[in-house]
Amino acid sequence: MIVVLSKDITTHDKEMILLYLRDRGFTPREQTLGDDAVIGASGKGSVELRELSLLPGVERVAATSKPYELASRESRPDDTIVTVGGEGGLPAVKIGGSRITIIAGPCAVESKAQIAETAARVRESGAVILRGGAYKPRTSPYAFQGLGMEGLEYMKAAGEACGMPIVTEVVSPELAVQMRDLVDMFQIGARNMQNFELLKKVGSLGKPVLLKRGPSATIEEWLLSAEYLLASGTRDVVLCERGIRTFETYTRNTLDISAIPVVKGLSHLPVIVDPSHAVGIRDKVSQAALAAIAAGADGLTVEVHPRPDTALSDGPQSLYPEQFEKLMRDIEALSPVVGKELLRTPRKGAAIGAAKRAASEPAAAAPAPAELPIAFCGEAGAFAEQALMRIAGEDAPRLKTESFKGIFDAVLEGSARAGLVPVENSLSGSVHENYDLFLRYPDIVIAGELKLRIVHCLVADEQATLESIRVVRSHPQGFAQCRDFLDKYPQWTHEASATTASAVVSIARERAPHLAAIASDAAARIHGLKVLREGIETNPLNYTRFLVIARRPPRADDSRPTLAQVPALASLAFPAPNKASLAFGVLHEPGSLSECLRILSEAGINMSKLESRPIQGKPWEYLFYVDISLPESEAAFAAAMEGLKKRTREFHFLGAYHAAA
């Protein structure tokens, strides 16, 4: 049983709750569960839950049916998001929620040069936490056992140089104390999953812990080991599936893919997968890794070595850096399909460069502080808010606006450090209003891009059924994207709303069983409604392209302003730009547009989109919006832009940014 305490509870009220529980045969223990202070009560006592919930200082009581009370989703319905790092200049890396977190590095730290080289390579590919063993429990006493504390110091230095927190295995309670100041996250290896004295000691140190599943452990045994850690003091535990021992001999272990959704249903703790140990065969690691992401894993821990053939430990299952780079690209492409985004964090050098650029600007041009919100249009649970959280995290401050224009205004006025606007849907086409706004706000620049998969649900009150529905509300695009489903119910009346989320808000306000909305499952959950039908969109390949906008930095090169020139957005950690957007009008001469396209072609610049829009206030005159890929040659790009300026009217460079696959 879990007793969640009120935020303003007094010491006296807490003591009375503890006394109440002891008098009724429970053993109480004070704990922190996420942001909540709780009292866990175990034992064979008996209590009236309603009476307990009425005691002063009690916010709610969760009676769990599982032996792992603190780890159970019954005690904490929302997902826990674990933070690793965030101190000493290192970025705070989040594990869990809407983003996929990648941990990478060698099986073992072999030398200072080896770990430094590996760290740089995996960081360049997109890993955000460095892994590596300083102490290696090995089956054979004659195998390489690691470099010990010396290796851990090498690893810490490599992590700091690349701006990555580190995770490493701890093998004894005594070593845990020695390692505490050097590690950002402890790892409990598979062999030690049920080393309960080690679990209690590591848990008491309060640092994040990566808990691997034992090779013969049941899911319940695994979660009970997590309970030891939580009960001992740490609030941040990440579960790691690394394969179990079966009768199969073609792989090192058998990756239990089914454990991922099962555990995520039972527990609020994030779940990642170690495909390297699961299969033990280098050429099979990437396939297993992608399968884990498809099954709902919150991240991966992957073994990478610059020269696996000479590795002192687990060389046959370690990826070459080139293989890891390919895997990261595949994960980036897969992420939107499973409704997630690959986590990126600021690189150390990029952060330093941004700080120098900020210092060189006059005081009046200082960037917006990082704590300012990001603006989006709609209510809580809107698809735009989901996209925002993918980019900036679940805890990012956000500003709701009533219109797309309100987003641009908030960014321009400085009340938001950035904004998120939809510009295109894969089924219903461009959002022309937002394309036009870029021309009305020349001081706004595109700084990033996100493609969000749109899964529509039929949302209604708890008492509603399909038979009771008579009116459905949504944004017009929501209706258009769910046409096949709606055609089955011709008796329903359709009422348009400003956004899909605002449709949900109206349903929640009126609480009538004849009303329903087409929106996201997140909006239904936030506003206390139920999902009658999930995935009702006509085409499952339904994506919306969102652009991150920011104020154009002072003195930016107008031919190629990039995110790197916007220090206020450095924390969003987009990769290097690979795409740009332009807008221009052509001269009233035969072949003018063809000439512009020729300039791009001769510079080796690929064009991915060309669309015309009428110029407001100038009947029968048009601007062309163009998306292009950035070439490797800066000089060729600059020459092409100068050539376009000479052959066009009203040339606008809208921004250079990273476009995911």
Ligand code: PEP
Second form
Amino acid sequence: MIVVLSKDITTHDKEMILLYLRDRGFTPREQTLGDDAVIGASGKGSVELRELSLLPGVERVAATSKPYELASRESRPDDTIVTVGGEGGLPAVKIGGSRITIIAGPCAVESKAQIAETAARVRESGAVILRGGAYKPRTSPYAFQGLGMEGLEYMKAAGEACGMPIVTEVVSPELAVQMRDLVDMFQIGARNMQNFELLKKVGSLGKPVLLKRGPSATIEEWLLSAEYLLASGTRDVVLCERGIRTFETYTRNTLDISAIPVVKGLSHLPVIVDPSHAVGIRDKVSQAALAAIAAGADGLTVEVHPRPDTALSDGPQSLYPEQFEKLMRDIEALSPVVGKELLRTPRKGAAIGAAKRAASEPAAAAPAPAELPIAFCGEAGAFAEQALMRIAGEDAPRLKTESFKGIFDAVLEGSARAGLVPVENSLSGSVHENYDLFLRYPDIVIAGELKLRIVHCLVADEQATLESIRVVRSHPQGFAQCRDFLDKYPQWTHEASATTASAVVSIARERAPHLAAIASDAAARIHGLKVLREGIETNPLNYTRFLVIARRPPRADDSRPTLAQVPALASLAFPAPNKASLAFGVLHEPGSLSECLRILSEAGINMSKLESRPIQGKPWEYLFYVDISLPESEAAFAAAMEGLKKRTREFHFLGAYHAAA
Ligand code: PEP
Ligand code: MN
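Moving on from the form predicted alone, kindly provide the form predicted in complex with phosphoenolpyruvate as a structure.
The complete assembly is shown below, putting the previous chain first.
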């Protein structure tokens, strides 16, 4: 049983709770769970839970039915998000929640040059934490045992040079103390999962810990080892499935994919997967890695070596950097399908060219302070809010607006540092209102893009059933996207609401069993309603494209929009731009549009979207909205933009930004 204490509890009240528990036959222990101070109570005592929960200083009581208490989902219903790094100039990398976090590096640190080269390569492909063994527990005493503290120093330096926190295996309690100041995250290796003295020592050091599953450990044994770490004081534990020993000999181990959803149900701790040690065969590692992401893993730890054939350990399972790059691209494409976002952290001066760097580095104009909120339209639980959290994190300050225009206003006035606007749905097409707003707000530019998978749910009050429902509320898009489902219930009336989330809010207020909403499961959770049916959209390939908008920094020469004028949102880690959006009106003469397209094609610029929109206030005049990919050559791009300006009646450069696959 876990008693979660209120933040402002007095010493006296805490003593009374401890006494209360002891009197009733429990052994209470003061512990921490995430951000909460808790009392864990074990033993054969019995207690009236309601009475206990009413004692002064008690926030809530969780009756855990599992032998592991602190690690159990019952003790903490929300996902734990673990932070690694964040000190000494390193980014704070998060694991858990709606992000996918990739750890990569060699099996072992072999030399200063090898770890530096590997770090740079995996960073370039998007890994955010560097792995590598300095102390290697090898099956054979004659195999390479690692470079020890010297290797750790090399690894720390490589991590610092690339802006990556490091994770490395610790094999004894004595070494844990020696290594503490150099590591950002300790790894407990599979062979040491039940080395309880090691767990206790490492847990007491307070650093995040990556706990590998033992080759023969059951899920319960694994979670009990996590309990050792949590009970010794650390709050940041990440579980790592790395394959278990079965009768199969073709692969090095057997990747227990089913453990991922099972453990995520049993525990609030993040779960990542090590496909390298699980499979042991280089050419099969990426498939297993993608399966792990599809099964709900919060990330991966992958072995990568610049020259695997010469690796001192685990060469046969180490990916070539090119294979890792391909895997990262596949993960980026897969992430929205499972409702997650591949985590990026800002790079330190990636050498891609001044203009392309502009979107990930502070601009000359004062960058917006990270504490300022990001604006979105709608209520808590709106799809736009999910998009916002993907980009800026669950705890990012946010500003709700009542209209799309409100987002543009907030960003322009400076009450928000950025905004999130939906511009296109893969089923229903463009959100024209926002395209028009770009023209009305010339000082707003596009700084980023995110594709969110839209999964609609039928949301209702606790007592409601499919039979009791008579009225369904949603945004018109919600109805349009769930047409097949709704056709089965012709007796239901449909009431339009401003957003899907506002439909949920109205039902949470009225709490009547005949009402339901079509909205996200997040909106249902946040507003205390239940999901009656999940995934009711007609076509599961339903994505909405959101654009991140920001204020255009002041520029000297207003007539020449170039990539370098894109504002920076330093703390939102967008990779280098690969796409730009333009809007232009062509001259009234034959061939004028084809002339513009010729300029693009001759510059080697690929066009991904072309749409015409009526110009407001000018009947029968149209503007073309064009999305293009950025060519390698900046000069070619600038010349093409210059050419377009000359051949058009009006020309707007809406921004250059990174678009995921
Ligand atoms: C490793 O990650 O380097 C390692 C030795 O893994 P495991 O403990 O899972 O065998
Ligand atoms: Mn290895």
